[in-house]
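Given as structure tokens, the chain that follows is alone and in the form predicted on its own.
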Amino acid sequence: MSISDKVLKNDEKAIFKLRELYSKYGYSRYKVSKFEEYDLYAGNKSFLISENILTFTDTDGKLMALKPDVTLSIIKNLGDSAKGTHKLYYNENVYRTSAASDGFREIMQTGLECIGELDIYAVCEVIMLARKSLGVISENNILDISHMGFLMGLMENVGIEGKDADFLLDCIGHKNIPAIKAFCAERGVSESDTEDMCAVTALYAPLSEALASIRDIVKGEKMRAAYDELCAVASLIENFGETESIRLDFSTVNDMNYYNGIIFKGFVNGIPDGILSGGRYDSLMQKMGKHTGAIGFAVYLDLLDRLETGKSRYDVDTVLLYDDESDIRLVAELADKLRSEGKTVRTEYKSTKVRYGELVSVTKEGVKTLEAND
């Protein structure tokens, strides 16, 4: 049975298309409980989009939470596999405050996780699926890529750590170059290192082009490892043919306590916020006692409420008006005929208040079009 796009909301259309996409790549659907013990989220609040959590007390006195995130639940319930990988996708309701409205909302979230032994191909496949996920939503999209290891290495090379590193990471995330210069001057960072840091912050270009432009500023083991990984990713992505809308942007940052490698954020035309976010989170796995790698992303479907996709000016294509003297069988036959042609049809007794493309009257004299709108 096919379902007309006319009866599906933007997020519902995306769910079906994304499920089809992930299934084609061998990802299995994963189901999690609606709630978890509150401690799971309390210890990882900075990993969550919103720190606000809906809680309740279970019958045994345990403090429980309606899940605000899916990734934490998957990690908690998935066994620590020494070999192989778990390739999973999910469509789950999460409960949190939304950027689109005040208060808590039940939000459908879609995403995928690749957990286990990760090589460069597995990492690139996830990045490619993130790019294709944006394409499902809109042809006009951009995927910005960064690397937490590169940024951490950049700061370590000039002796910046702890709270200073957090502050500087925030400045990089906001592309606040004046603040970076002032901070470096106060900390005695050399002019050359300061210029390198500002150049990395300002960088925004196609992946291969951007990597070529910063080749000479790579210093130290951590930066070199991150740079080499980004180069390998760029090479594979070119083979996938997915370079068109992928950019290197080191202002794409995330919490260093959870993310240690490549991270990315996706945007589509018409929505000012990032609609997709993800990356490699081995550090989170270790924090939760899992000794393996992990990379994944989530698509924030609640933001699709803001996306206009040629929404019709009308509630239905055709309204059929009838009265006490109308031939009811004729009304039913005409309605069925129009629906079989792909039109939406509403039957109304004598009058209507809905918006319509065409208004048709069915009386004892016959069928007459009263109004037709373009």
Second form
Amino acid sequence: MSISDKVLKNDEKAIFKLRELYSKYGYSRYKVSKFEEYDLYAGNKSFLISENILTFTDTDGKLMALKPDVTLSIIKNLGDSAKGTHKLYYNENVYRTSAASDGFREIMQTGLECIGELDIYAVCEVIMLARKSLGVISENNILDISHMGFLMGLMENVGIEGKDADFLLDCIGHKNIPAIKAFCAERGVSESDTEDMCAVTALYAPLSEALASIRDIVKGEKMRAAYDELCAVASLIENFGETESIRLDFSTVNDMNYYNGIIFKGFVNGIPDGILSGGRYDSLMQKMGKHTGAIGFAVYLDLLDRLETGKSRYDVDTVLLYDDESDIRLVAELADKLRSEGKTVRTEYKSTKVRYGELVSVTKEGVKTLEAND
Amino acid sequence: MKQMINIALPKGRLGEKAYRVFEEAGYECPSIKEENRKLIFANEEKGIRYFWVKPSDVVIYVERGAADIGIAGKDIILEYSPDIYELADLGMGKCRMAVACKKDFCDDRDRTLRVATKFPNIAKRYYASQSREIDIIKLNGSIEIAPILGLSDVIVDIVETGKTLYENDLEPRETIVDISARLISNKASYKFKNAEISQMCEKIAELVKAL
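I've shown you the form predicted on its own. Could you give me the structure of the form predicted in complex with its partner chain?
The next block holds the full complex; its first chain is the one shown before.
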């Protein structure tokens, strides 16, 4: 069955194309129920995009929640089998508040998770799928890559931890270099270390080029390991022929308690927010008692509303007007003929209120075009 | 085709001063100086478009991508915590966010402190960091009058010289944070118009340094 582009909205089109993409890579669809026990979220609130959760009491008195997130449910349900890898994707409605609106909203979300023993190829595959997911939505897209291990190493090297690290991470996330300088001066961080930190914050360039430019500031085991992983990813990605639109940007940050490795965020031109977000969340797995690696991402399809649709100015291509004296068979025949030509046709009795491209009347005298807009 | 950069400027003295920096950096737009009621001014040749908005709205325009770049006070950024890039400190519009009260006010930690302010989020965060229970009174202007009339014990507000405070028998007690104007950018714009925005930031940061 082929469906005309005209009738599908941006998000609907994206859903089908993304499903096709993920299936091609052998990911299987994972369906979860709408409700989940509230307890699952209570302990991991800061993993969620918004901490507000829509709850209700089930008939047995249990506190339940309408899913604000799918990843936690998937992790919970997967057994702790160390063998093999789970490659899954989902397409679910989730319920959460967004910064833009005060109330709860139903949000269509698609995502992908790769859980199990992960090697560099598996990580790269997920990054490439993120890149391709963006391509499905718009050709003009950018995927920013960052590494939580690198940032944690950077801060550990100068002895910044705890609340100070959260503050600094926030400054890096806002590319707020004046604040970083002030903070480092206050904490007695050496000038060269401060400069390194500012260089990392300001960095924004294609992956390989950016990595080459920070080679000299890599220090310590943690930072070195992260840097090597990024380099390995960069060289694999180059083999895939994708370089220009994948950038290194350490201002892509996320919660250190959940994310520990490569993280990424995707943008498409025309949407002011990141539309795709993901990364390696082994730390979350540990927290939930699963001893294996995991990487995944989510695509926020609700944001696609903002994208230009190229939607027609008209509700229908043709309106067919008829009255009591018209030959009804002729109306039906003509309508079917136009539809088979790919037009949308609406039949109306005597008058119409919709916006049309063409207005045709069928009277006892015959068929007459009353109005044709371009 | 050159990509247009949209810049949201805060109405008022700060915005005018900030525009002069942009002008000096080579992003002039002569039509902005004409006396009329236009709201948007463009210089197609330079690929730049300015518009004036209410100072507290600048962060909203930038966060939602209607403006790529904006000039906003640190007070507004702290109050709304928008998801944006804070690219430079313009070093202008300097003042501080402070707690002020009547000269004879004696704080009693035994009582809930009544705080009148235009910046409820900043006030809440500040007192939460001190584990202090407060009663927030959100006002939209003439904050100084609140302690005088007994509406609140203290106010959290911007203090520039402190003149208004002293003339009303008030005094600043604690500084919460220093404030100045910042150059902010929408995160997605920063990616898609990176060359233009980075170049602009560099030029402006250089000029500001020399000020």
